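In the form predicted on its own, a lone chain appears below as structure tokens.
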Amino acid sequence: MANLAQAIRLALHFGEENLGVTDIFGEDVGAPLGGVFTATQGLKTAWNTPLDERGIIGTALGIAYAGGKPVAEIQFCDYIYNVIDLLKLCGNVTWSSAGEYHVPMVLMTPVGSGIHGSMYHSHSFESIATHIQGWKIVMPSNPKDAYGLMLSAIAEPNPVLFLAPKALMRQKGAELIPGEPADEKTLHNMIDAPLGDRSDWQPNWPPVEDYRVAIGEAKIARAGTQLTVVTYGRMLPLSVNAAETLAKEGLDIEVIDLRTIYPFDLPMVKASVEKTGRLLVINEDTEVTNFGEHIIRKVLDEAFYSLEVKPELLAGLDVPGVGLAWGYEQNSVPQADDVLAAMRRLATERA
């Protein structure tokens, strides 16, 4: 079983072999490092950029106005601010020219909390970048989906925002990617770089096929009829296991995982609400214009008379980052214990 990164690294060696992808850069992307994740070992198309920003973003818009098909990494999330002009540059091209150009380009940053990262490493975007208009913007919660994810981004017309979560990188996923090798030692055998010289490495790719999940769509990640939970990215298996666990004390909860953040699956979202009653939103990024509050809103708009309760947001703490301490990263967004005393409370609320 592939994890977050290895599913990553597959889906951009199709794409560069199968879906025109001209160039995977940024920072320490190439040879020999392959990404800071190494979710970029051994791709032909590969190569390094200085640790500029700015240059990256613009590289990818020129290439891609030039009839290319860039993937581009900001390294982190952290360091994407200073570009937020260029992007928004980027998500205007289709609209500006009433159609005529597009932009074929996909951005992958690494996002969220989890890797003790302090203050520059443990950002959570994707509320802000909902206010870039223009972009589509995916956030697996597995490997499979990550692959999925990344192949129907590759073959979007227009700019797509690649969210990783960087605590989810290592994790393997439950389901193969279809052409994927069954035995994980196999796997790594194959593409995974060898420790010291790389020089002469070079990787085996198995036949991975053509499987996408399409930008737009959401996916139950557990049944149920009591409470409805829609997350993404890490928090998505932290509320499974906490409906696995509510399950014993006789709650049965219905979790969604968006997979794509906007355009979100409002349907979906809809049509558990009316099912359950209750809402409840999780996700790490701060409280204060969290996209998790949009999300409140459109279902108040389109299912109001179906709530028994009020909806409730469950997300990181108003604060200016994360800290290195252990202690102050577990008070600053949700963790396990968090998501399962929400889920506890709104589902047992008296209506």
Given for the second form:
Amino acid sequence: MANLAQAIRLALHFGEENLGVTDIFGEDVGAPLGGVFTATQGLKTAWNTPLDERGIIGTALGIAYAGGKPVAEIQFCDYIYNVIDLLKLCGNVTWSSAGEYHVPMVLMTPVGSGIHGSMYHSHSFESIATHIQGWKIVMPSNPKDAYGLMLSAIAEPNPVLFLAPKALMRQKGAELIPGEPADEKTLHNMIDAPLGDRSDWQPNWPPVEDYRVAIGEAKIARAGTQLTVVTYGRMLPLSVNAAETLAKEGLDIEVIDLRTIYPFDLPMVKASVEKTGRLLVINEDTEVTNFGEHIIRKVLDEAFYSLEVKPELLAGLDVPGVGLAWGYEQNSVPQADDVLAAMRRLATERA
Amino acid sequence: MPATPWIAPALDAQLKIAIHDKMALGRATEEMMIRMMRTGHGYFWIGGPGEEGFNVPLGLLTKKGHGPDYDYLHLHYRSSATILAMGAEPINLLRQMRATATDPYSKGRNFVNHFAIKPWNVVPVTPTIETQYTTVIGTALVQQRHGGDGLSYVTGGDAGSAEGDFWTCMNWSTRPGRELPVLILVTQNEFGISTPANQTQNNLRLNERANGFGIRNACVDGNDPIASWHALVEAMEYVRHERKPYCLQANVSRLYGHSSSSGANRYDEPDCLGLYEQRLIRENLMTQAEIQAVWDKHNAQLAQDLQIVIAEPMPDKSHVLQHVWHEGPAGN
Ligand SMILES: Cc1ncc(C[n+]2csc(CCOP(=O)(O)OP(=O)(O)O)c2C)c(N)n1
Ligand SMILES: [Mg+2]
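Output the form predicted together with the partner chain next; the form predicted on its own has already been displayed.
Time for the whole complex; same chain goes first.
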């Protein structure tokens, strides 16, 4: 089974061969490293840029203007802030030019905590990203979805922000990507660069196939009837685990993997809340002006009378950083026991 | 069909007269738009009166067309004369000034002189005064791979060149073995809105910054269209054939101040048009009467255009939802 980083790599390879990807670039994205998480190792159009995020985004937009299909990377989302006006430009070109130009580009960046990354390798970006109009925003929680979302992102004529939960980069999937060898050792030998000198190394790509996860389509990761949990990325496996644990207590919890953060699958969320009458949104971002608040507001607009108890958001603490000491991180970003406790409380709260 | 190679036309008498015609068209169009602002036929005005001496040669020397065989334009908001020299219809500038539904560049969404013309590789002009110096890298990169003699050029003001994007452009276009066909243009008018250059620039020759990157560079009197023509031909020949960057500064005037926010009143600075007309008369290329006829022709046409534009519809409120997303296939 491919891990999430390998899945991204396989998708980018498929994109180069079949979907017209012309450039995959960013800091340390090309040889020899192939990305700090190895997500771009061995790709034929991958190249290293100067250490200059503004140059990276401007170049991507220019390539898109000139008919190319760029996939750019910001090494960690924590370093994306000095390009906000360029992201705004990418998102407003189609509208401001009344459709004369559009921006088929993908921007990927690792997000979130869970790797002892401290101040500048732990933050989330989706809430700020949703304030930059004109972008679609996706975040997978498993390798197969990462593959399918990346292919959809590449094929999309609008800019897509692909958020990769960094704590899950080494997680293997439960399902094979179509065309992936069943044995993970075989896959490793085919596509992972050797340690040490790799100047003569070439990947041997497996014949991966076209598999898309449509942008805007969420997935019911676990079906249930008593509480709707809406989450994505790193919080998804924690939520599914908690739901399984609580099932032993007789609680039947539905977990929705949003997969696309914007535009999000409101019909699926609404249908689920109409069934369960309860909503818990979980993510890692800081809680003030958190995207989860928007999800709750839409549910209040569309399914208020289905709610039996007050909907809740479990999110990161509103502090300036995720600190290095484990206690800080545990107390800044929801952990497994916080997820479990919030789910139990909301599922059992008296209506 | 491969694009034909670019060759600079000979600067003969006919071309010198044509340059005047386009300069006058640029000025007349801008002055009409300033009047529109004053008479309630538009809101904000910003534009390029005072830069025609440089911008018209630039437009005439542009390899105009769509795709990497042709030049990509990443323009500053003072580029009206460049676009008009390329053949844009002045009525379309008036439409954007008035923010009509017929504005072909932004459908009433953006300020005047914010063009977007895909058939001519004019990428959307954006009010962020620095981002064009980074987007130009991307189009030039595509052209570098594509081959041919198309280049990407970027224009910006002197104050805006303080932004990191200016340095990004020089740095990315000189990576060893990966040099890019970028023509980096700066218009030096010694102001950024109200701030005089001597408070912010230690050397008014901004092109000399390019020395640090080994980029060939020059400075030209942008009030002199003949000197500008020759400087642009030299720069373009170099970029087109060497496939390496070049930085050219044009010293220009800002004849109506920064924008309508500062009143758009006429300032006493050298006027490229007046100077050029004296020269055309001196060199017996045009008479005063012929020059006057050029102005009369453009002014009459613009007056007619204005009547058309003020009768045209404004965008409907519901149009605000159009073009948020591109619905068709990907690819510009
Ligand atoms: C990134 C950015 N910062 C600030 C502004 C506001 N602003 C508009 S024009 C301008 C001055 C630009 O001066 P210069 O680059 O010399 O160009 P000029 O107007 O003189 O042609 C400023 C500060 C802006 N448009 N973009
Ligand atoms: Mg200036």
